[in-house]
Every structure is written in structure tokens, then in C-alpha cells.
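There is one chain below, alone, in C-alpha cells, taken in the form predicted on its own.
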Amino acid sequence: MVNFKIADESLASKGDEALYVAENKMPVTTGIIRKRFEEEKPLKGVKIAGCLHITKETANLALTLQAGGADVYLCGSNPLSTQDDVAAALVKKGINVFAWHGNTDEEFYWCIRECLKESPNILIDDGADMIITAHKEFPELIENGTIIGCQEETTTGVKRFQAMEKQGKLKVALFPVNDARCKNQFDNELGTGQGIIAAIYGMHVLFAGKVCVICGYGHCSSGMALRARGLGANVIVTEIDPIKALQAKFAGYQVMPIAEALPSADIILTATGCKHVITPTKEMFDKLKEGVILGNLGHFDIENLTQILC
């Protein structure tokens, strides 16, 4: 029996189309690994709970885990990224899903708790919310050995767990996927870096000739700068780390303090993981051009003025 709470079951056929598209773009996950899992069933009897972006790509991961014998439970790691048609398609295919687009903070944690109530053995997290909730509200799953391992795939989450480990509060074995070189150099820089640019470009925004300010020059933000320049934007990078700032300079970008960069910006994108990169004040707001596009890439929306504009 499939347990679920989603927006609309009738969207399943549309979700199937999205899964088909992603399946053909993920040959390793949906081809090589899934075929092997179907034969060997290495996850038979294992319950896996994931707090992830409920997208067509995550869906194919879930179906691959299911092919390996796992009983899979999913909830959304970001209320705004859940694709309701994909959630419906997954339910039809036997995946337990508790996610819908635009859920509230209270509903967000309700979905996490519904997954943890099923006593999963492995947790796959995106931002640390599920694993931290397990520590706080379901400690028995850790103490009795029900949870045998976890993984975290974001910089934000890994930093939270590093802090917990220093305090002696991390009680489970945890694999920091985010620290893998392939994650940083390929997924973050090339995949994530393209994602936010593609979202804005998809709004029929012409990047060519516009001034695009990229706040930060880490793995994700360097990818954003690369994509913005490729679309013809004049890219300015702001970065407080002198070595990263030098990297941006040697990569051919203008580098300057954020206060100098903002007044000329047509598009501003932050990806630092820090609070108030653009401080939410009237003084800072008055520096911005009329019609400027302001975006943030990261698990939390605390880096810039979007928190008072939305």
C-alpha cells in the first residue's frame, strides 16, 4: 500500500512524460545501475527516506532505488521545487510521497515526520532538515540502530553537520556527498550554475549586454558567472575571499566591492551561504536600478532582499 499526500493524483500522466524525458538523459542511473539493481536486489528489505527536490531527476533516482528492492519514502526539501505532476507519477509507481508545491513551514516538517514515522534505515538529505529532525524528534531510530546511515548533498547541510559533530551531537554515520569532487566540480559548477541562469533565461530575459553581478565565486557561483558570460552579459564578481577574488580576476571577470557593483546591475545573483550579502535595508534598496532582477541560489533565502520583496 502506498502512503502519500500530494497536490493532485490526476497529474500522473503528465508526470510520466517528464520522467521519460529525464530517463533518457540519465543513462547511468536509469540504465546501468537500475538494470543491475533489478537483477541483484541489493536493497531488498531496506527502507530509504529522502528529503529532496521532488523533480523528474530525483524521481528516477527513487525508481532506481525501488528497483533495487528498497521501500522508498520522499518529501520535498524545498516547497518551491516540488513538481506536482512528478509527485503524482511516483505515487502511481509505488513510491510513498509527501510533497506538494508551495507547502508551509508547518506542512514541510509534517511531511518529514511522515517519512520518519515509517522507521527508515537510510536517510538521504538535501539541507539537513530530515536528519536533524530525526535527532530531535525520533532519537529512538538512532539509539536502537534502525537508522544505519545517512547522506547529505549540500554545502549548507554539511556545514550544519560539521557543527553538530564538533559539539558531539551527530549520532549517525554520515556520508557528505557534497564533499565529493564530482559533486563540486560537475554538479555544483556545471549543473547548479546553469540552473538559475536557465530559469531566468526561460522568462525571456535577454542576458546579452546586461550587467550581471555574481555575489561569491565558489563552485556554484563560478558556474553562474560562466553561463552569464556565455549568454553575452557583462559579468561583475564580488567576493570577500582574496584568493577566490583573484581566481575570478584571472578568469576575466570584473571584480569589485558589492557596494560599487550594485548600482549598475541589471541582474544580481547571490550564492554564498551567508546572511545578508545584500542587506535588507532601505539604504541598500535605494542603490538598486528600477526593474533589477534579484535572485539567490542556495538552500535558504537569507542572502538578499528577496526576503522582504516577496
Ligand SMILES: NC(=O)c1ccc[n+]([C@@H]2O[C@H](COP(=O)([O-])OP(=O)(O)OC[C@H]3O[C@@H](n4cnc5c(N)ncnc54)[C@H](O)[C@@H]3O)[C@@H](O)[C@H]2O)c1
The other form holds:
Amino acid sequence: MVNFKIADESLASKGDEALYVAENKMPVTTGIIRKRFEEEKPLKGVKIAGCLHITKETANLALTLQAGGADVYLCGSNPLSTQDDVAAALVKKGINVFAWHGNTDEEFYWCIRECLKESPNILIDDGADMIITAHKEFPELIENGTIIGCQEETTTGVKRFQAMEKQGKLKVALFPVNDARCKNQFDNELGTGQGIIAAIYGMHVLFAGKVCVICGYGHCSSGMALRARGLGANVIVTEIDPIKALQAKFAGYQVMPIAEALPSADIILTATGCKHVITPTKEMFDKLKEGVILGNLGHFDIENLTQILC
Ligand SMILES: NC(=O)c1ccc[n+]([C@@H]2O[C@H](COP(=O)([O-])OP(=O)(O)OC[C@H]3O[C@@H](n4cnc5c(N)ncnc54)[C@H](O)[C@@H]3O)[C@@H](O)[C@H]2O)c1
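Switch from the form predicted on its own to the form predicted together with the ligand and give that structure.
Below is the entire complex, every chain and molecule, led by the chain shown above.
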């Protein structure tokens, strides 16, 4: 029996189309590994719970795990990234999904708990919320060895676990897949950089000639800077790490403190993983141009003032 709570089951055929598009662009996950899994069933009897962006790509990962014999339980790692059609298609294919677009904080944790109630053996996280909830509310799964291993997909999640480890509070074996070079050098730098630009493009905003302030020059933010410059924007980088700031300078960007960058900004994008990069203070808010576009790619919505003001 498939367990689920999603927005609308009738969206499944639209979700199938999305899955098909992604399937053809993920030949390793949906071709080589899935074929091997179908033959060898290495995950037979294993329950896997994922707190992930419920997108067409994650959906294909879930189907590959299922092909390997696993029972898969999914919830969304960000209420705004869940694609309801994809969730519906997954349920039809036998994946247990607890996710819908725009769920509240309370519903977000309800979905995580529904997955953990199934006593999963492996957790795949994006942001650390599922694994931390397991530590706090389902400690028996860790103490009695039900959970045999966990995996974390994003920088902010890895940092949260590093902090837990320092305090001796991390009780599970954790694979920080975010730190794999293929992840942070390609997905973070190139994929997410393109993703945020595509989102703003969807608002029919011309980048050419605009002043685009990029906060941070790490993996994701350097990718955003590259893409914005490629579209003809005048890119200004702000960084708190002097070596990263120097890297940005040598890559040809203007680099300056945020207070100096804000007055000319048409678009401001944050991807630092830090709190309150842009704050609703008089010094910052009054400097902004009317109509400036503010975007955040960091994992949590704590980086800039729109979220703080909401
Ligand atoms: N949306 C996505 O698809 C996606 C994908 C990957 C990572 N992320 C998230 O993006 C964020 C950044 O990840 P990353 O891998 O690029 O991290 P990173 O550590 O490589 O880069 C962050 C950079 O921001 C700088 N920084 C910190 N505070 C700053 C401040 N106040 N002002 C200016 N610069 C500052 C740091 O010095 C660092 O160079 C994390 O929250 C991560 O979880 C999101």
C-alpha cells in the first residue's frame, strides 16, 4: 500500500511528462545504475526516507532506489520547490510521498514525521531537518540501529552536522555528498547559478545593462556571478572572506562592501548560507532603489530582508 498526502492526484500524467524529460537527461541514474539495480536488487528490504526537493530529477532518483528493491518515502525539503505534478506521478508509481507546494512550517514537520514513523534505514537529507528531527523525536531509530546511515546534500546541512559533531551530538554515520567535487563544483557552481537566473528570467527581466549585486563568492554565488555576467549584467560581488573577495576581483568583477554596492543595484542575489546579509535597517533599506529585485538561493530564507520583513 502506498502512503501519501499530496496536493492533487489528478496531476499524475503531467508529472509523468516531466519525469520523462528528466529521465533522458540523467543517463547514469536512470540508465546504468537503474539497470544494475533492477537486476541485482541491492536495496531489497531497505527503507529509504528522503527530505528532498520534490522535482523531476529527485523523482528519478527515487525510482532508481525503488528499482533496487527499496521502499521509498519522500517529503519536501523546501515547501516552495515541491512540484505537485511530480509528487502525483511518484505516488502512482508506488513511492510514498508527503509533500505539497507551499506547505506551512507545521505541515513541513508533519511530513518529515510521517516518513520517520515508517522506521527508515537510510535518510537522505537536504538541509538537515529530517536527520535532526530523527535525533530529537525518534532517537530509538538511532539507538536500536534501525538507521544505518544518512546522507546530506547541501552546504548548510553539512555545516549544521559539523556543528553537531563538534558538540558530540551527531549519532549517525553521515555521508556529506555536498562535499563531493562533482556536487559542489558542478551542481552548486553551474546548476544553481543557472537556476536562479532562470527564475528571474521568468519574470521577463533583461539582465543586460543591469547592475547585479551577488552576495558571496562561494560555490553557488560564483556560479551566479558567471551567469549574470554572461547575460550582460554589470556584476558587483560582496564577500566577507578576503581570499574569496580577491578571487572575485581577479575574475574581473567589481568587489566592494555591501553598503557601497546597494545604491546602484537593480538585482541583488544572496547565496551565503548566513543570516541577515541584507537587513531591514535604515542604513541598508534606505539605500535600495525603488523596484530592486531581491533573490535568495541560500538554503534557508534568512539571508535577506524580504523574509525578515514578512
Ligand atoms: N538552491 C539550491 O539549489 C542550492 C544548491 C546548493 C547549495 N545551496 C545553498 O546555498 C548556500 C551557499 O552554498 P555554497 O555551497 O555556495 O557555500 P560556500 O561556503 O561555498 O559559499 C558561501 C560564501 O558566502 C560568503 N559569505 C558568508 N557570509 C557572507 C556575507 N554576510 N556577505 C557576503 N558573503 C558572505 C562566504 O565567505 C562564502 O565564500 C548554502 O545555504 C547552501 O545550502 C542551495
